[in-house]
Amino acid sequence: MNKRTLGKNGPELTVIGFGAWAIGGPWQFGWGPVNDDESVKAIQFAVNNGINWIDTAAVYGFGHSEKVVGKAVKGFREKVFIATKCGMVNDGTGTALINNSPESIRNECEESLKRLDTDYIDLYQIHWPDPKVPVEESWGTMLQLQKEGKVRYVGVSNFNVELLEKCMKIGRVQSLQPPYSPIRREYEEKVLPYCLENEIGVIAYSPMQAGLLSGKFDKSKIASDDWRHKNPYFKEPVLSKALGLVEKLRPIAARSGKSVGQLAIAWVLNNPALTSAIVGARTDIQCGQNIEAGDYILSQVEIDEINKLINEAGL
């Protein structure tokens, strides 16, 4: 699979990364029940078929995702680039709270190392901004963990330019993980250009808008406790507009023998700021379909055609 460099002097990552959010199982922002054996099989399929990195987080299933990832890569850990995140913790009642205090970050790092069954984390990221803690304090702790060798690279997720600038003043931000899809483009105006100019790698999550743009989405089939029931993208009037757009994109994808989901991934990867797209999978079949998007290159004519349809959809 094609690879791109993650930020200044960073590692080479495949343009598709395995997203391990859904395999965390039921929790506050879960995707319904999962089969751990299938999850392990999916991860191993990904690695055996060209994907060289996995994105997870301590909060996914409150540690369950990390445990599954650790189990899946046991025996070939050194061949896989593992990214995980800190800053969201269980309050004891099953509610995730943002906590970017230095003490919490350090404790979470130690716990993640244990769950992943590894001596180091390849990329450690602050999951969400915390207005209660000065970002300089949080970022300073991340840099210290890097100096100690517990993590190789440090990055952030869901940060704006102002926060990125504050971090960059005290130490390099290797990467940013923002949401980015054909119907979620708010990071295009300022954040992605800033990252491109400052050699900050970008690994986008939800390129298919949490499955909405997969071309196979059926709201009646998602689990009753799936977090998407509460998400505005999955409610009217946005839902109908998005599904209408999917039908208009389908013929464009079909011309290349691809699905709408693969088109959405290719569209995201077309942005010059992007290093990779994080695409979730719960089975090896889903993973195989995601991998096929890695060599799907859209022409400028197709990009223009897609953008016109997006604008007309009013999303």
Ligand SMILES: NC(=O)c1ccc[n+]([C@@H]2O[C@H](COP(=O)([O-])OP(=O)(O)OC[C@H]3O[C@@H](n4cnc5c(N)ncnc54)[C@H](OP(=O)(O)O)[C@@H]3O)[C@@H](O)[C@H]2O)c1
Contents of the next structure:
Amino acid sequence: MNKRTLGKNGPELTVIGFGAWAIGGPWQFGWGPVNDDESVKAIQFAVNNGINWIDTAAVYGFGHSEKVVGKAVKGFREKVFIATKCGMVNDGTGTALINNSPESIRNECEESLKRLDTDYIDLYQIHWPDPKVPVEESWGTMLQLQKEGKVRYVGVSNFNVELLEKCMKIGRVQSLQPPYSPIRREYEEKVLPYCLENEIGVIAYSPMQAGLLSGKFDKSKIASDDWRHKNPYFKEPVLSKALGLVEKLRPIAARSGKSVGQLAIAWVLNNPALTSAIVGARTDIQCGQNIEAGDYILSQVEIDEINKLINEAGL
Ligand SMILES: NC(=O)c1ccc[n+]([C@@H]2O[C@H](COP(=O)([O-])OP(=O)(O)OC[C@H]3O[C@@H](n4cnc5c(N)ncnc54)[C@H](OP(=O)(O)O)[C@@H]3O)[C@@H](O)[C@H]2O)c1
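What's the form predicted together with the ligand like, now that we've got the form predicted alone?
Whole complex next, starting from this chain.
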């Protein structure tokens, strides 16, 4: 699979990363029941078929996703680049709270190392901004963890330009993890160009808008405790508009023998700021289809055609 460099002098990542949110199992933002054996199989399939990196977070399943990732890569951990995140913790009642205090970040790092069954984290990311803590304090702690060798690279997620600038003043931000899909483009105008200019790697999440653009999404088939029931993209009027767009994109993807999900991933990867797209999967079959999107290059004519349809969809 094609690889791109993650930020200034960073590692080479495959253009598709394995997203390990859904395999975290049930929690406040869970995707319904999961089968851990299937999850391990999906991760091992990903690694054996060209994907060289995994994105997880301490909060996914309140630690469960990290444990499954650690189990899946046991025996070949050094072959896989593992990214995880800090700053979202269980308040003790099953509610996730944002906490980017230095103390929390340090504690979480130790816990993640244990769950992942590893001596180092390849990329440690602040999950969400925390207005209660000066970002310089949180970022200073991340840089300190890097100096200590507990983490190799440090990055952030869901940060705007102002926060990125504050971090960059005290130490390099290796990567940003923003949302980015054909129907979620708010980072496109300012943040992605800033990253490109400042050599900050961009690993975009939810390229298929949490499966909505996969071309196979059916709301009646998702579990009753799937977080997507609560999300505005999966409620009317957005849901019908998005599924209408999927039908319009289908013939464009079919011309290349691809699915709409693969088209959405290829569209995201077309942005010059992008290093890699993080694609969630729960099975080896889904994973195999997602891997195929890594070599799908859209022509400028196709990009224009797709953008016109996105604009017309009014999302
Ligand atoms: N930093 C953040 O705040 C943040 C936020 C969101 C996500 N992320 C990261 O980004 C990753 C990817 O995002 P995402 O999981 O939200 O969205 P996504 O990649 O857009 O969609 C993944 C979902 O689509 C469905 N799917 C996957 N492959 C498919 C295929 N080949 N055919 C049909 N359906 C398919 C699966 O859902 P079903 O199993 O239900 O079919 C899967 O869980 C996450 O796992 C996580 O690592 C980070």
